[in-house]
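First comes one chain, alone, set out as C-alpha cells in the form predicted alone.
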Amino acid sequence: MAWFMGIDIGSGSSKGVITEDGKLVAYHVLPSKANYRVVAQKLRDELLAKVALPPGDITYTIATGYGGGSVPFSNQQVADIRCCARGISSVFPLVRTVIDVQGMSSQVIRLKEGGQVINFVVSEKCAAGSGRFLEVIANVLRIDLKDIGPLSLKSKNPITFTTGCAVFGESEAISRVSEGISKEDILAGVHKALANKISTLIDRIGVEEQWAISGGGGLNVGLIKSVEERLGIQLLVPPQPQLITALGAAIMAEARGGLIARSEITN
C-alpha cells in the first residue's frame, strides 16, 4: 500500500488530505494563524494520527496555497490553480469551469479533460473580492461566518453596496446598521457584491459548462445562490469543497510518487 499527501495552507485555514489509491482516506483542517511553518507540522501529525500512520508511510507530499513554500516536509510545491484544477476534476469530471473562492482572493479556472489547466483569472489585491470581506462583515455584525449563508437566504430586500472597497464596504455596513437594516438585509447585499466581482472575472475569461464552486466560499449557501442568480447558471458543489485544492495536491503527488517508483523499478 502507498499513501499520498496534499498539504494546503491558505491564508485563513489550512487543509491536509492523505490519499490511497486515489482515495480520500483522511483529512484535517486547522487555522493558519501567523506560523505557516508551525501550522504546517501541527496538521501533519494531527493528520497521520487520524489512520496511524508514522510520517515515514507517506510515499510522497506535496504542498499549496498561501503558504505552501513553507512547508518544510513537502517534496514538491505546486501552485493553487493546477491542484484546485486537478481536485475538482476528480470529483466532477465533465466541470469546465471553476470558481474557487479563497480568504484573500477570488478566481476563475477553465479546464479540459483531466483537470489540466487551459486558462485562469484572479481577482485584484482587495478583500472584497475575497471571503475576507465575508468576515469582515461578519465582524461588524458580530455573527459567526458559518452563520452567514443561512441567515441572508431569510433577506426580504437585499441592499446595495455602493463600494468595491472592503474597507468602505465595513464603513457602509456600519452604517446601515445605525439606520436599523435588518443583518439579513446586508449579508445578501454583501454576497450580491461578491457574486458581483465573479461575474466580473468570468467575462474576462469566458464560461463553459459544466460550473462548480470550490475553496471555502462553497461552503456558504448563500453565496452560492447569489452567483448562480448573477449568471444564470446551476454551480456543482463538492461534498467538501474547502478540500479541494489539498485533495488536488495529493492526486498530484500519487502521480508524482508513481512516476519515481517506476523510474526506481527500472534503473
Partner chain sequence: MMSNEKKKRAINRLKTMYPLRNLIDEMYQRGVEASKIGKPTAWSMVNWWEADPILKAMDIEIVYPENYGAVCAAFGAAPAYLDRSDSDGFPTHMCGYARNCIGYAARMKDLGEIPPEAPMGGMAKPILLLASGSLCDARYKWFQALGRYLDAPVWTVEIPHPGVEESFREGAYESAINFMVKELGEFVTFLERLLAKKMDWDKLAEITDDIIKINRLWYEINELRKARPCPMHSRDFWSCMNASLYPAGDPKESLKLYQDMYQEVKDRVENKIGAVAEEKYRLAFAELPPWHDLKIFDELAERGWNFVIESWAYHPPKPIDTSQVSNPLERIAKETYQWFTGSFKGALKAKEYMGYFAYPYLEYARDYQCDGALLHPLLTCRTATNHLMLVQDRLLNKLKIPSLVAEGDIVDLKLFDHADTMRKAETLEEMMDHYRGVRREEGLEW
Given for the second form:
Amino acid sequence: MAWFMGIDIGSGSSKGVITEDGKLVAYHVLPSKANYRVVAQKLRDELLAKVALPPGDITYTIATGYGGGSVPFSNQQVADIRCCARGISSVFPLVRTVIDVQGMSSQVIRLKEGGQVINFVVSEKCAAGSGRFLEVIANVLRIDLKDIGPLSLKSKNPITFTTGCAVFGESEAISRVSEGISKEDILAGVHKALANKISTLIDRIGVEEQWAISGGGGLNVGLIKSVEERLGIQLLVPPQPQLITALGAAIMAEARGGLIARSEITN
Amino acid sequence: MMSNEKKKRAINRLKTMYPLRNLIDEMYQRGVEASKIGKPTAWSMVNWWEADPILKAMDIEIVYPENYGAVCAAFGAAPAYLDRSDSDGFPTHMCGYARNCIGYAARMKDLGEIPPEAPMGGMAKPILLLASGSLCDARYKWFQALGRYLDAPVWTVEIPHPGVEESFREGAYESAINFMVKELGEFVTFLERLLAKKMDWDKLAEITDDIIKINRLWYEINELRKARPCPMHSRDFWSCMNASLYPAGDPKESLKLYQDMYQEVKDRVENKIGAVAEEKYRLAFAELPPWHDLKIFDELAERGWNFVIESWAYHPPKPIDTSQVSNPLERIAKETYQWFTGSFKGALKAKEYMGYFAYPYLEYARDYQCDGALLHPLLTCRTATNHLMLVQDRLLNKLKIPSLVAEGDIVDLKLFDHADTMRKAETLEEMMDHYRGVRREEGLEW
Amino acid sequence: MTEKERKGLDRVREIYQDRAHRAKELKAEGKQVMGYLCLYPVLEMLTAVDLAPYRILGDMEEPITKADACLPTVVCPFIRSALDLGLKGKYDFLDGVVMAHICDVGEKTSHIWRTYLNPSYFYFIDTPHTVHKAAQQQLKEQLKDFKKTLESFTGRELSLDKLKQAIKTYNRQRALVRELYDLRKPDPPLISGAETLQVMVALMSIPVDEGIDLLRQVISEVKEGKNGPPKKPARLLVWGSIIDNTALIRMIEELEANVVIDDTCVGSRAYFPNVELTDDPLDGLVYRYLVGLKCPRTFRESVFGETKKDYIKDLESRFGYIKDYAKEWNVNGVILQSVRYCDIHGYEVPGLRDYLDHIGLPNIYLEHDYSEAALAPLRTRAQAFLEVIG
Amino acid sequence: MTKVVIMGRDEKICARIVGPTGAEHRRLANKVMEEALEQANLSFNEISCVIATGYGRINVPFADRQITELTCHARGVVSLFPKVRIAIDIGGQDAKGLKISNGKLIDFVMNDRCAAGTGRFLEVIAAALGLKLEELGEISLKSTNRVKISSTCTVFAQQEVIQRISEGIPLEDIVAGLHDAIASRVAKMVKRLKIEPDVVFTGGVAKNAGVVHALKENIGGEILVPDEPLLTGAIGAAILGKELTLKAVAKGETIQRKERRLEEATFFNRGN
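Can I have the other form now, the form predicted together with the partner chain, not the form predicted alone?
Up next: the whole complex, starting with the chain shown before.
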C-alpha cells in the first residue's frame, strides 16, 4: 500500500487529495484566505484525518497552484498546467483539450494520452478572462455566486458586453440594470463574455476532441452551456472539477514517488 | 553556498565578452563626459546605423534616449520621469522609453540643467533630435512631442518598409535606395548648416567601412552558433550587441575585440564546448530580454536550456557586397535597407508576408535547429509585441516548434513575472519533448 | 418605395445600417469591389480602372474575438476590430484589398491580413513618414507600380484620361462634402454631427458617382432644413482618431452641444484636401495623399531644414488649420478624442492642447476603448466640460 | 452611496441622508428622498427644485435637472472653503480632481476607468482582508515600514496583499501601502491640474485618516477635509438648485420642466 498527496493552493480556494494506487481516497477543500502555509498544513491535517494515517505514510507529496511554493511539507512543486492535464487524463483518458477556469486566469491545455501537455495558452493578466469576472458581476447584482449559473440559464435574451474588462463590465452591468434589463440576461451576458474570451484562447491553439472543463468554472452550469454553445461542442465535466489539478498532482506524485521507491529497491 | 556557485556556472560565458562589454560601458561614459564639456550632442533613435556614421563624421556625440530609458529603469529613476510625463498629459499606455525621456526632458527644462538625480551622468542638452521613421511610430512622434521642452530641431531619417512582394517589383530596390540617398544627402546639408562646417567625406567613408567590417564579423560569430552544442548564449549576445548596433566609440577598437571573440567562439565549436553544461533544449528568444531578471537564464540553463539565437532586430543583416560603392551615403543606404529586407527572398518563398519582425524567426529557428522559443512581449512597446502571436502560430504550425509567451515591459520592470515564467517554462519542456517527436515524424531534420 | 428610389438621408441611414449591401449588389452585377484601410490608398486609381473602392472599417458593437488570436490586446482596438471582421468572413465579398503603412499596427495588420485571408489581389503602399521631395518621389514610384498591378489584376488599362476623369469626379465629391459641411456653419447647424457622420460612412461604402448623387439629394434635403438640430449653447469641434460609429457624437449631441465640425478621418480629413490636376496626374495625387492629408502619422517640420525650433511656430504649422476650422464654424470648444493605444494621436495631445490654450479655445481630451458601452463613463466628462464652458 | 441634502434659501441644511447605492438606483433615490423629507418635516411639493448629480443622476425620475458631480462638487467645496483652488474627491466609483478659480470650476481630471485609485479599491481589499472599511485608516497610522503594492489592478493587488500577509508582513504596513498606492495614483492624476493651495479632499475616502496622510505626502502640502466629506456633492447640487430657482423666479419663470411626482419609479420601465 502506498499513499500519495496532491496539494493545489489556488488564489481563492485550496484543494488537497490523497490517492492510493491511482484511486482517489480522500479530498478536502478550504478557502485559501491569507496564509498559504497555514491553509496547506490544515489541508494536510484534514486529509490525513479522513484516511486515519500518520503523515509518514504519505510516500510523496506534490504541491501546485498559485501558492504551491508555500507548502512546506511537499517533496516537489509542479506547474499547475501539467497537473491539470494529468488529472483530467486520469478521469477521462480520451480528453485532448481541457479548459481550466480558475479565479485568477483561464487556461486551455492540449494534451496527449497519459496527460502529457502538448500546448497550452493562458489568458492575459486580466480579471475579465477569469472566474473573477463572474464574481464581480455576481457581486454587483447581489446574487450568490453559486446561483448565477442556474439563473443565467433562464435568460432568453443575453446582453452583449461590449467591453473586455471586468471593471467596465461592472459599470455596464449597473447601467443595464438601470435600463431595466433582467439580471438573468445580464448574467447570461457575462457568461457569454467569458465564453468568448475562452474561445479566443482556443482559437490560438486549435481544437481536438474530446473536451473537458476543470477548475472552479466547471461548477458553473451557465458557463458550461455558454462555452458549449459558443464552440458547438460537448464538454465533459468531471464530478469534482475543482479537484482536477490536485488530483493530477497526486498522480504525478505516484509516478515520481514510485520511481524513487523502485530506485531504492534496486540500490 | 554550493548551489550559488553552481548557478554562476550554469552559463559558460565567453571570456572575450568582458572586455567588449567594458568598452561599450566606457563608450557611453565618454560620450556623456564629452557632451558635458560642450561638445555638440544629438539625441538619436537607434537607427541601424543609417545616421550614426554621419553624426560621427561630423563629430557629434550621440546619446540614445531609448537606451537611457533602460538605464533609468535599471537605476530606479524611471518612475519619477514616467510620473512627470503622465502628469503633463501624455497617455500612460505609450512607450515606456518615450515617457521616461519626456519626463526627463521636462525636468531638465524646469531645472535648466541635467537633473542631479539622473543616473550615469544623464543626457546633455542636445543640439539636434534625430528621429527615425522606421520601425515604430514612437520613434518620431516622441521627438516631435519633445518640442514642449527642447528647442532643438527634429530631423527624421527614413528607411523604407515595403511589403515582401512589393519589394521585388521592377525598380523598387533602386527607388528605395535612391530615396534614402537623397534624404541622407539632405540630412548632411542640414548638419553642415547646423554646425557651420563641412562634411569630411573621407572620414565618413572610413567610418562606414569600419562599421561594415564590425557587422560582418559579428555576423560570422553568430553563424558559428548554429553548431551543436551552441557555443554562445544569448546573454553574451546582449552584452556585446551594442558595439555593432550603434557603434558609438572607436570602431577600430571594437573590431579588434570582435576578432578575439570570433577566435574564442570558433575554438569552442571545434572543441564542442557549449554555452551550457548539458544542452538539452535549444531556444530562440524574441525581443528585448528582461534586463533586471537575467538570472532567469541561469535558472533555465540549469535545466539544460541554451539560448542559441535571438531577436532579428539586433542582429546584423545578411552580408551583401557594397565594397564597390563609392558614395558612402549609398553604401549606408544599401546596408541598412538590407537590414530590413534581407530575409524577404525566403519570406516570399515561404509565403510569409511579415518579412521582417516575424519571418526571420522562422528562418532562425530552422537554421539554428531550435526546440522552442521564449517570446517576451513588452507591454508598452507595441512594435515589439504586434507580431509575436503570428510568430508563435507560424513556428508551431510550420516548423512544429512550441513557444512560450512571458509578458514584461521595457520600463515597468514589475510586469515580468519570474515565478509564472518558470511555471510555464516547466510546461514548455513537456511540449518541446513532444514536438521533437512530431518533427521527426514529419521529416524535419532536427 | 424600392431601394433605389429612396433618397437622401433615408438612403444614408439605410447604407449606414448595412454598409456592405450596395457593394454586394455591385458584385452581383459583375463589378469588382476593392477594400482599403485608412486614407492612404489612392482611390482615384481604383476608380480609374473601374474598381469600386470600399473602406474597411471596424464595428464598435461587435465584440472582438477572432482577432485576439493574431494581434495582442494592447494595440489599437479599431484595427483589431477591422481585422476581426475580416477573420469572421464579413469582408469576404471584397475582390482584393489595398493597404498602406498608416501606422505600425496598421502595417503589421496589413501583412497579417494577407497571411491569413490571402485575398486574390493585395497591395501594400509603403507611405513615407516625411513629406520631403524625395519622399514624394518615392511614393510616386510606388504608385507607378501599383498602377501596373491594378492593370494586370483587372486586365484593363489605367489610362491617363481615365485617371484625370477620376480625379475630377473625386474633387467634385469633395466639393459637395464641403458644401454639406458649410450647412453646419449657421446656428443652429442644419444637420447634426451624428447625421453628417452617417453620410460620411455611406460615401465610403458606395462608388464615387453614386456618392455624388446621394450628396446632392442630402444637401437639398438639409437645406430645406426641417429636421435640423435645435440651437444649443455649445458648438464643438471633435478632433482625433477614427470615429466610424455615431455613438460618441450622438452621446455628445444628446447633451447641450452641437458638433459642427470634425478633424477625423471619416470626415473632414478624408474629404477636405483636393487633388490638383497636374500634367502628370500622379504628381497631384502624391501631393494630396502625402502632404495634403493631415493625419498625425506623418512627420512635418514647420520649415524644411530649420536649425532652431520654435515651439509655438511648430504648433502653428501643425495645427493652424484647426484654428481656421474653429473660426469658420464658430466653434467654442474642442473635444479631443482617441481610441486607447493609438500612439500617433496620443503623442499629439499635450501639444494640441497647448496650442488650443494658446489661442484661447477650451478643450478636453477623452480616451476610449472603441466600444459603445465603454463610452458611457465619458458622458460625465463631456457634460462637465460643457458646464465649464457654458 | 446615495446622498440627499435638503437646503433652505439661506443655505441652511435641514436634512442630510447617506445610504448605500445598489444596482437599483431608482428605487433607492425615491426611498432616501422620502426619508429626507421626513427628516426635514417637509412634503415633496414644498421643494422648489431637485438637482440630481453623480453616477446615477439619470436615474432620479423626479429631478428637475441633472448636473454632473464635477460641477456640483466644485460648488459644494467652494461653499465650505471659499479659498479652495484644488479639490480632490475620491468616491466608490471614481476619483476626481477639480481646479477652481474665483469659486468657479475651470478644469478637471477624472478616473472612472479602473477601480484602482477609487474607493472601490479599498473596499475590495478590505473585504479580502476581512476588515471593515472604517478600520483601515486607524490601522495604517500604526505602520512604521509600509510595503509597496506593485499591482495597480485591484484584482491583482488583492492577490498581492494576500501574498504579503502570508509572508508575515504586519497588517498595518500593508494597509499603509494600499493607502499610498491609491494616494499616489490620485495625486499623479491631479498633478495635471498644477496644484496650488488650498487643497480640499472630499468623498467617502476622505474619512480615512490613512489616505489623508498618504495624500499629504504625495501632494506635498496641507489638505483640508470637511466635516462631512461625503456630502459635498449633494450640498453643491442643492446650492445650484437654489441659484437656478432664484434666477428663474427673478425672470418670472419656473424651474420645473415637467410634471413632477414623487412616486416609486417602476424598476423595469423607463419612466419620464
